[in-house]
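Presented as structure tokens, the chain that follows is alone, the form predicted on its own.
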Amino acid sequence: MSDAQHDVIVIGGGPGGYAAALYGASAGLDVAVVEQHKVGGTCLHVGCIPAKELLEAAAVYRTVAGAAEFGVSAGEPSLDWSAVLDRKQQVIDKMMAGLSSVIKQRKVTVYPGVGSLGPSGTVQVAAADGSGLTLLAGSIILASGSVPRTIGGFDVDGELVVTSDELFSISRLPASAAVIGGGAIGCEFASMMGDLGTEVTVLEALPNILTGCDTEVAKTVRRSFRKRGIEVHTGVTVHGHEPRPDRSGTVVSFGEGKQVDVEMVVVAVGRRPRTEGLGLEAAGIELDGRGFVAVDDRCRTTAPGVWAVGDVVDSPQLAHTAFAEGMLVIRDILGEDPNPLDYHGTPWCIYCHPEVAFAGHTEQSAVDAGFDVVTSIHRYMANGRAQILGETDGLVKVVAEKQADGTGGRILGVHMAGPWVTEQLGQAYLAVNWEATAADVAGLIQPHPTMSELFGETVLSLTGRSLHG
């Protein structure tokens, strides 16, 4: 017996879950979502949206601080952190209201509570008040998301040691901070805090920050960090920390006998899948060696009638990847025989200053894959719009398959660091995924003066001829 029946039940209301729900409902399916907290998930509440809001506050602060360069007298900027947090929450609340409205319009049923798999296509819902429901559906989608990873010796207390979940709500910005992790999340936090006046030290265990990015791009970000006083230590292990007696700060030990005294430690070492309490084992759903739900190329789990999407599976932990997976699953449920997703061409955007954006192969990964490659790099320092903005740090690098005459053929990857490159990636993303050649792109007209024309110039030079550079 069940309390309610639907065509599809989604466990988790984050990007993957609500994308599946909205897309499925638009196709005529009766969809339910079981959500423990609020729809929107990590991305909306403690991830993408609040992070970018705080980074935008940092950008405004930088702009005001540099206003005199443009002949504008603005004085020395000051920061009202409570106002920053208020605006962040206003943005979240507005987006939450919009999402809730669309869910209601699509007649998606939302069940508050913790969802877990039961026998024979059922989902058990445990509400906060202790009550429970049993739901039945022919198709179930796991979209339970992820939680921040933690490391030994750094117990999260929300004051001296925080993760992204706590950082977005801290009562004051610390005067100094150690950011453990130099990946995308760590670099965004370091950039934001550094620009707002915090003395930041980044501690990364790997040889470089932004592992996975092209080396030229990572070097550009690290050089910018150095110029702005953000200290970066790579190839170091953290050993623990010793709080001050009054808990006004703590001393972090790292590397070979090194220490840094800071007011706060930000643990930014990635996120792990949230699989606890889902009833996976009893349902016959396997995990892979890293703890992710094992799925095939259409996000099907090892249990019939159950799919998994988003951070709970081992694919790029990005909201837009989860959107795509959610829609893919609905098409599979509908019997439309969808093509599997090609994760290789995933667009990546990192919102530190300078921003980073890329799609496709790095130069090294293309070589490792057996391609004979040719590359071209153009820098924003020669770009008119970047000079007007006063944002000339950065570059565009294009990796292409080398042709017999030495020119570039198919575009294999595009890598950018610089002003607003997250908004410039569109044409590069399409070029990579549509397997365009350098000649294809070089024949197109680029708008001037724009920062995006630098991509066109970079590709043009791969044809053996060039314009400005």
Contents of the next structure:
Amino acid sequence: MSDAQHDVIVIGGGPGGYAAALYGASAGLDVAVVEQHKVGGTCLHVGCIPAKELLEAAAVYRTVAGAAEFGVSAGEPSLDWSAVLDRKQQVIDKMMAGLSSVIKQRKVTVYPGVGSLGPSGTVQVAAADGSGLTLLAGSIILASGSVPRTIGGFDVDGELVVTSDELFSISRLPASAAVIGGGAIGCEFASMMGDLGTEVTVLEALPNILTGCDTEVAKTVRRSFRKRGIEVHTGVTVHGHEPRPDRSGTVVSFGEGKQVDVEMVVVAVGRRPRTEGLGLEAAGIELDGRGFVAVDDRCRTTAPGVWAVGDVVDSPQLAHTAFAEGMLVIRDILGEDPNPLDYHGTPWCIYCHPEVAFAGHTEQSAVDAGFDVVTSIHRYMANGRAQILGETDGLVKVVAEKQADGTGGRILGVHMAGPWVTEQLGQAYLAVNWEATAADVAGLIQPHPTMSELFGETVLSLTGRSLHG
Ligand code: FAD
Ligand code: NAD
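We have the form predicted on its own; now please give the form predicted in complex with nicotinamide-adenine-dinucleotide.
To see the whole picture, the full complex is given below, headed by that same chain.
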């Protein structure tokens, strides 16, 4: 016996879960979402949106600090952290209201509580008040997301040691911080805190920050961090920390006998899939070797009628990947025989200063994949709009397949670091994913003066001719 029946039940209302629900409902399916906290998930409440909002506060601070260069006197900027957090919350609240309203309009039923798989196509919902429900559906989608990974010796207390979950509500910005992990989260937080006045030290275990990015791009960010006083140590092991007796700070030990005395430690060492308590084993759902829910190329789990999307599966841990997987699964449920997603072409945007954006092969990964490659790099220093903005740090690098005459053929990857590159990636993303050639793109007109001209010029020079650079 069930308390209610739906075509599709989604466990988890983050980007993966709500995308499946909204897209499914728009296709005429009766969809329900079980959510234990708030719809919007990590992305809206403690991820993409608040991180970008705080980075925008940092950008405003930088603009005010540099206003005199433009002949505008704004005085020394000063920070009201509680006002910064208030604005961040207002943005979240407005987006939450919009999301809730579209969920309602589409007649998606939201069940508050913890969802788990029951027998024979059922989902059990345990509500906070102790009550329970049994729901029945022909199709079930797991979208329970991920949680921050932690490291031994760094117990998260929300004050001395925080992860991204706590950082968005700390009562004051620390005077100094050690950020453990120089990945996407580590670099965004280091950039934001550094620009707002915190003395930041990044401790990264691997030889480079931003692993996975093109080396020129990672170097550009590192150089900018150095210029802005953000210290970066790569290839270091973090051993532990010793809080001051009054817990006003702590001393972090790393590398060969090195130490850094800071007010706060931010642990940003990756995120692990949230698979516990879902009843996976009893339902016959297997995990892969890394603990993610094992799925095929259409996000089908090892149990018939159950799919999994988003951070709980081993694909790029991004909101837009989760959206795409949610829609793919609905098309599979509808029997539309959808093409699997091409994760290789995924657009990546990291919003530290300078911003980073890329899609497709890096130079190294193209070589490793057996391509004969040719590359072209152009720098924002030579771009008029970037000069006007006063933001000339950065570059565009295009990786193309080398043709017999040495010019560039198919565009394999585009890598950018610099001003507003997260908004400039669009045409590069299309070029890579539409398998355009350098000649295809070089024939198109770029608006002047824009920063996106730099992409056009970088591609143009792969044809063996060029304009400015
Ligand atoms: P989640 O967003 O984690 O949502 C899962 C939901 O399921 C949660 O609401 C949770 O409460 C609920 N849930 C879990 N278990 C149960 C259960 N048993 N019953 C009921 N409900 C349950 N990605 C980008 O693309 N761009 C960015 O700029 C970006 N910035 C980020 C910045 C930070 C600081 C962080 C932490 C992440 C960022 N990400 C970014 C990653 C992005 O947030 C995730 O990839 C995305 O949220 C994954 O969506 P999801 O739906 O799979 O999971
Ligand atoms: P990450 O995998 O990007 O980076 C983690 C970093 O921590 C790695 O460089 C790793 O080498 C390092 N590390 C791991 N253990 C360490 C240790 N003990 N000591 C020192 N360094 C250590 O993970 P993240 O930055 O936590 O972000 C998680 C995911 O969230 C990302 O993979 C990304 O998919 C998503 N995210 C995306 C954005 C964006 O798209 N703008 C922003 C933030 C997060």
